[in-house]
Each structure stands twice: as structure tokens, then as C-alpha cells.
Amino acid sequence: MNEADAALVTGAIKKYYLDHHDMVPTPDKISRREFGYQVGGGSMVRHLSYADERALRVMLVGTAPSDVYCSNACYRFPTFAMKEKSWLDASLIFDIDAKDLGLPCRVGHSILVCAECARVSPAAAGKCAACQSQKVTVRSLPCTKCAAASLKEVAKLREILVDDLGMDDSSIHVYFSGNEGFHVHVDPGSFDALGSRERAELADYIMFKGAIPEAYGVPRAPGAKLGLPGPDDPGWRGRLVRSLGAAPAKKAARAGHAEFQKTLGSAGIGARIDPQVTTDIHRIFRMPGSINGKSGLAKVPVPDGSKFDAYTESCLIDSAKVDITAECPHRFVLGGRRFGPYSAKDTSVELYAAVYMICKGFAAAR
């Protein structure tokens, strides 16, 4: 990013830090956490540490980071060296991002930005279609279909939370993070003090993962008797009949055990989260409310029970417009207006979607 992108952006970010600064809520045991963020996309800076609110705020607004991270853990010394810091307890924090989802879609949105000159071709293309370079960099423009997908996999992931854990359902809070996955956050509670083994556990029972099918009644035994579960049953092995079907789910357990194993790898009834997110203990988190370097987005709640357009709630940065040079072979909706396609034009447009442009490489600051 040159001089004068970087200070468009950096601009535009300060601004909205002044403006919306109640957008970001205040962490639980703040002096306990450890803060992180960068600038500009630049080097991490890490193992930060704020004593209130208002020392918090005075950073977002003094630094104006690109990004800015918050723990889910609490230490003792959250200012100290990974080892040294005296680790408590982690706040459960799951991931799910389009991206890992493998949608059909996605070709048809993405574009790649040329390391060596920059310039942007389809992704279908697979090199840069100016210089046929391969060192080229992938990047997603906003698409409705893999945010109703990721929230798709979000629905599957509260519904085990609170089904199968026990969890309360006011206590799961769901966030769009500013470019295109989604973060649900659990309140503070009694999985806090889980290990990152413990929490590899629990992703893998998440993502219906290492199920065998002894679990279900099908026994390794040929010609034994199957004991298949009903569709009221509780957990995966209600969960799993009401995905196939009773009747397939019949089928499929007396075509054997090798057979049925196979149906069980293939059933797709798991939630899709990113299980290092999970077990990670140690892990700094994209603060609610702040800008997501990525995009120049902001990562906000998805309200419960109502239609949630992701890329018009996060254009949070304001609308003066600005002028830019933009290249994109792709149309795309921001904020509910269309963009693009461009071929290297100049041409004027709203200040978040200049940010949203500049951040993914396809536009410069005129």
C-alpha cells in the first residue's frame, strides 16, 4: 500500500474509531487480556496490555490500527512473554469461513492481484492475465451465497452448543468479521477452563468427526442385529436420522459396517468450523466492533431472528465520496449499491467502498 493509500485509509479508520467508538465493547476483565494490532497491515504489534476502557479507546483512536485484537484467555501477566504469562482460563471463541467451505461460487467472485505488476485478472484465469505471472495473490469479493452458507453452518453450531452441551442460548453471541467468515463467542462459563486437548475434543464432536458406527447400532459382526437410532433420539444419533432419512439410514446399516462407515464420513451433518481456532488457548481474537484490515469492513452481531445482510450492516466507514483509480473484472454489492467492473478507471465512489477496494488490492487513492 503506497503513501497515499495508506493515508486514506488510516484516515478513514481514525474517523470511524471517533465516531463509533461505543461500537466496541469494553472486554470482561480487561486488565487481564492481551491486546494486539497492526497498522496499515504492517508487523504485529502484541503482548499489550489496558487497564480500562478509556485507555483502550484512547489507543483505537490514537493509533487507528487496520487491526485490532483482543485474547480470549486471561493471565496474570498478560504483558509478559507467551510462557510467562500465566495462563487462567480461555473464553470458547469458534471460527467459520467460506472460504473452507469449497463453494461452487466462489470462482465466479474471486480475483487474483499480481505480485509483480499488480494488476488484476479473474481467478478463473489461474496467473495474471497482463504479465502471466503464477506469483499472484487470491482475493474474495462479497457474495451473498457463501454468507447464507457460513451462517447455514452457524445455525448447525448453536444448534449442538445448546442441544448437546447444554449451553444457553443468550449466552452464544455471533458475529460477520468484516470480510467473510463468522465468529461465535461464548460467554464466560465452564468450558473456560479447558485445555487445547480437551477443546480438540469437543471440535472434533462439533464437526462430527471420528464417528464409528458401533455408535449407531451397526456392529462389526456380519448378520448381527442392528440397533439403529430413532430421529427423536438425542445428539448426532437422532441428528444423523433426521439428516439421511430413515429409511436410507436403514438401507445403509444393513448394506454393513464398512458400508455404513463410509455413510457416516460422507453424511456432511457436522458443523465447519476451523478447529485451531477452537484449540487454540492462546489465541488474540479480532475485536467486536473494530475494522477488519482486510476489507476496511467492521466486524458486527448478527441479530437472532432477522434477515442479516452482511455487506451492507459492516460498511460502517462513511459515505463522503472520494476518488480513485479501481481495476476489477468482477460487479460486486457494498452497502447496497452496485460496483464495477472496472478496466484501470478513474473514477469517484463512496468512502467505504474506496477502503473496501484500496485493502484488496484492485484500487489507488487519486
Second form
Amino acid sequence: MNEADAALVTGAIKKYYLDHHDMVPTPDKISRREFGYQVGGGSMVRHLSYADERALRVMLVGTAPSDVYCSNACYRFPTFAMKEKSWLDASLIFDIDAKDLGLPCRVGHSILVCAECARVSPAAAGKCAACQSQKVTVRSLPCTKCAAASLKEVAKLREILVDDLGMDDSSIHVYFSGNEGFHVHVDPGSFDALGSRERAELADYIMFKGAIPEAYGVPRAPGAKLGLPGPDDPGWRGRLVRSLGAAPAKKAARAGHAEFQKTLGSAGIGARIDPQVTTDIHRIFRMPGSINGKSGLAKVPVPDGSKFDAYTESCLIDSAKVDITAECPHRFVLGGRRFGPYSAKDTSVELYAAVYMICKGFAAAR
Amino acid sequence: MKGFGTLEYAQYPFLEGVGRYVKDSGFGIEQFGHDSDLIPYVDRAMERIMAATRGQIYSSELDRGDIDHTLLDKETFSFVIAVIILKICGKHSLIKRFALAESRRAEKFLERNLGRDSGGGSTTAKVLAELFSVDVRYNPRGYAIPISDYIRHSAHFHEREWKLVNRMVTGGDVLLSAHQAVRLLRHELGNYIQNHITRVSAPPMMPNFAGHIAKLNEIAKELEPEYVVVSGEHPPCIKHALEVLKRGENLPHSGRFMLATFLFGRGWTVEKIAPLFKDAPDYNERTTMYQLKSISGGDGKTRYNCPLCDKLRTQNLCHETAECNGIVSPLQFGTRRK
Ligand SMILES: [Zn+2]
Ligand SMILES: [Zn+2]
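Taking the form predicted alone as the starting point, write out the structure of the form predicted together with its partner chain.
Shown next: the complete complex, the earlier chain at its head.
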């Protein structure tokens, strides 16, 4: 990103934080949190602390960071080096990323930005179409299918959190990350004191990972009596039978312990969270309401139950027209408008779209 | 106050309220130590200790369901006296064996009582709550334990059946059988008893105890284990863990895991590591070998790496010194240049 690009993006972000200061809720126990940020997508500044809401606002407007993060953990000394922070607790967080879902639509909305010549090629090309370089970065364009599939995982996660882990539905807060993923924040509760290893157990549970046939009524000894769960059984027991169907479940169980183990492994019923995010108890996590520097879109709450258009709701940067040069082989929809394809041409677009394309690396300010 | 009675005190004589109970019954350590009428209590205390030194679990009329009031008091008092004798004697090897044997004994009562209980607010559930700060509730499907309490204990078990995904989970609780509930907590029972003994202060020698203590000193000499000599190049966390084991104290599972993964990282074999654990209060050769093998990545499983310093800090296993020189893994100790 050159100077003109950076000025355009930083200016837009500064205006966003001036106009939308109510979008970024102040974390509770703010003085116990570690903050961090990047400016212009540059290196991360960490171990920061803000005494109150005002101090946080001053930083947001004054620095206009491309990305701003806050720990889900509380520390006695949030600004100290990690090992001296004195960790107190951390609320649960989950990350569901469309990238990890292996969807067939991906290739159709991924583009390659060349590290050598900065030109843009479709993902199908496999390398830079202009200079043949292999040094390319994959960037993804908005995709409603990806968003819908991710939200399906969010719904699975929510069901497990409420039915199995006993959480109150109102304590679960879902956000669109502003780029490709969804973040789930859980209000403080009984899990906050758990360490990383304990959280890994929770993550495995949520992903339905590590299940053994014995626990689902299929003993190791051949010919031993089966005790398959019923469809109304709580937790994974019931969910497994409902997903397989009673008759196929019985058939799989009769095929023996080893076969049933395979059935468990391929059931695909777990919620596909990123376990590293959940088990990292020292993470700083993108703040709700903040701008995502990978896209210029905001991390916005996803209301439960209603229809949610991620790529409209998160488009909160100004829509004044600006001039850019853009190159993008695919059409995409942002803020309810269509953009592209562009073949390295000068054009004039809404500021939010300009910021989006500059952040993604396929446009430059003019 | 907690609603425990003579029966609970007899079965779980290490409960907080026992000291008060003994006092309220009109007895004191001085009397047990001097009064010749009370020698039968002292003899019974000695029976308990002797059984433990032989690796046995002391059993009495109480196990067979006799709940006569004088018998119950005899059970309670004999435990209290045994602890005093052990404290005066001061031999870790004996205390360790005693704590282990007594925890096995209590475990039997816990399991038996839980199996009989029905309805919430049972006395056994109260005992568990007092000992482990775990909220156990009876439910028609089993014993309900909050998930966070369950994981705190189970996350360090290596058997896959203990994974949360392999348990009945509903509404924030894990449902366990009485047997499973006791197994979940048994590891801590030994710790609890050992800590209880540690906190008791040793009174001066008393006539009723003198002969017994002389005998115990003899036995302790035979039991005093020989140690594997370990070179000094280990980082302080590992040295500390080795010392804990040497003293015959309990090293938590996270500590054993750290020690084993560290030594595997240094190229030690299962056979070389296993003997280090033989003085642990709950040592069981088969279990130890099994656990070491599964950590080592034998049987085609994934090999576990030694946890990083950050992690060990959160587990209170780090005993950093200047020599650590800012390493991030214990395995880097002494290997870092400049
Ligand atoms: Zn190129
Ligand atoms: Zn897609």
C-alpha cells in the first residue's frame, strides 16, 4: 500500500470512528484488558491498556488503526510482558471461518494478487497471469454462500452452547468479522477460569472430535450387546442418531467397533470452529464494531433469527465517490451495489468500495 | 454446621470438622498420649499405619456395616492418633503410604454411599463438595457435575473415555455413575489427605506413642527408597518436580506430564523414566507404564511435546531462575547461545 492509498484508508477509518463511536462497545473491566492495534495493516502494537471508554475513543479517532484488538482475558497487569501479566480469567470465544469449510464456491470468488508485479489474476489461473510468478496472495471476494454456510455452523455452535453446555441464549453474541468469518463471544460464566488444555476439551466436544464407539453404545468386544442411544437422548448421543437416522445407525453399529469408529469420524456433525482461537487464553481478539483492515468492513453484530446480509450490514464507511484504479476479474456485491469486473482501469466508486479494494490489494488511489 | 455426623466422620476422618468433633467428645491429644485407658485407640491407630506400610487398606467392622456409636468414635479417633504418630515420627515414606491407603479406603465409602444415595442434597454429595469444591447433584440419570468442574479434573486423564465428547452431557452438566464420579475425584483424595496431614503440627513425644514410633522408624529405614541420580542440567521446573517425587509427595498430573514429556524430549526411554514415579503416593506400575507409553507416542499414537514455559506458568509448575535466560520451552534450558 503506497502513501496515497494509506492516506485514503486511514482518513476513511478516522471518519468512521468519529461518526460511529457508539458502534464500539466499551469492554467491561476495561482496565484489566490488553489492547493491541495495527496501523495501515502494519506490525502489531500490543500490551496496551486503556483506563476507560474515553481513553479508548481518543486512541481510535487519533490513531485510526486499521485493526484493533482487545483480550478476552483479564489480567492484573495487562501492559506487562505476557509471562508477567498475571492472568485472571478469560471469557469464551469462538471463530468460524468460511476459509476452513472447504466450500466449492471458493475458487469462483478468490483472486490472486501478485507479490512481484502487483497484478491481479483469477484463482483458477494458479499463478500470476501477467508475469507467471508463483508468489501470489489469495484474496477472497464477498460470497453469500460462504456467509450462509458459516452461519449454519454458528447455529450448530449455538445449539451446543445452549442445550449441552447450559448457556443462556442471551449470553451468546455473534459477530460478522468484517472479512470472511464469524466470531462468537460468550458473556462471563463458569468456564472463564479454565486453562488452555481444559478449553481444548470443550473445543473437541463442540467439534465432535475424539468420540469412541464405546461411548455411543458400541462395545469393543465382538458380539457384545449394543446400546445405541435414542434420538431424544441429550447431547451428541441424540444428535448422532438423529443425524444418521435410526436404521442406518443400527446398521453401522452392527458392522462392528472399527466400522462404527469410521462412522463417528465421518459423521460431520460437529460445529466447525477454529480450535486454536478457543484454546488460546492470551489472545487479543478483533473488537466488536471495529474496522477489519483486511476489508475496511466493520465487525458487526448478527441479530439472532433475522435475515442478515453480512456484506451490507458491515459496510459502514462513507459512500462519497472517490477515484481509483482497479483490477478485478470477478464481479462482487458490496453494500447492496455491484462492482467490477475491472481490467486495470480508472473508475470512480463509493469510498467504502474503494477502501475494500485497496485493503484487498486490487485497487490504488488515484 | 456442614451437617456431618459421627458416621461421616468415621468414614472420612480427614474432614475439616473432625478436630472439633474430637474435642467436643471430650478428648485431646495429651490424653491419647498419656492415658493408659486409651491405649486401645492407639493400638487401632497403629493397625491403620501398619496396614498402609504393607500396602494394604485397613479394614474394620465399619466396612461390614457396623455403625455402633463407640465403634464409630474408635474409627475417627484412631485416624487422628495415627496422623499424630506419623507426624512425630516424621517419615515421608510412611505418611505417603498412609495417605494413599486411607484415600483408597475413603474411596470405597464414597462409591458405596453414592451408589445408595438418591435425591439431591445427599450427605455424600456434601462430602464431595467439602473435599473438592465440586457441586455434585443427584439426577435420575446419574450424578450431575458442572461441566467446568468435570473438565478441571478430567482434562489431565489420558483415557479417551474421559473426553467430554464421550460423556453424557446436558444443560451444563456431565452425568456420571457413582463409580465414575468417584474415579474422577480419587486422584485428589490422596492429595487432600496428604495436605491434611501436612497442616497438622507435630506435638512432642508422648509415652503411649514411644514404642510404636521406634518400631515405625525401623520400618521406615527399610522402606526408604533408593533414588535414581539425575544430573544437574535440568531446568528448575524439572528439578522441582523430581524433588517432589523424591519426597514422596504427590506431583499433579500436569507435573507428571511435564516431567515425562521433557525426559522423552531428552531421549529417555519409558523404562528409564518409569522408576522415577515409584515413590508417588498413588504409584501403580501398570498405569504408569501405560500412561508413559501413550505420552511417548508408542503404539502409533501422537507423541506429546513438552509444554512450553508459558503453559507451565499457568499450571504453577514453573520455577524460573536467572539460569533459564528467557527460554520458552524447558527443553531449551542450557542450550541457548548468548
Ligand atoms: Zn506478477
Ligand atoms: Zn463462497
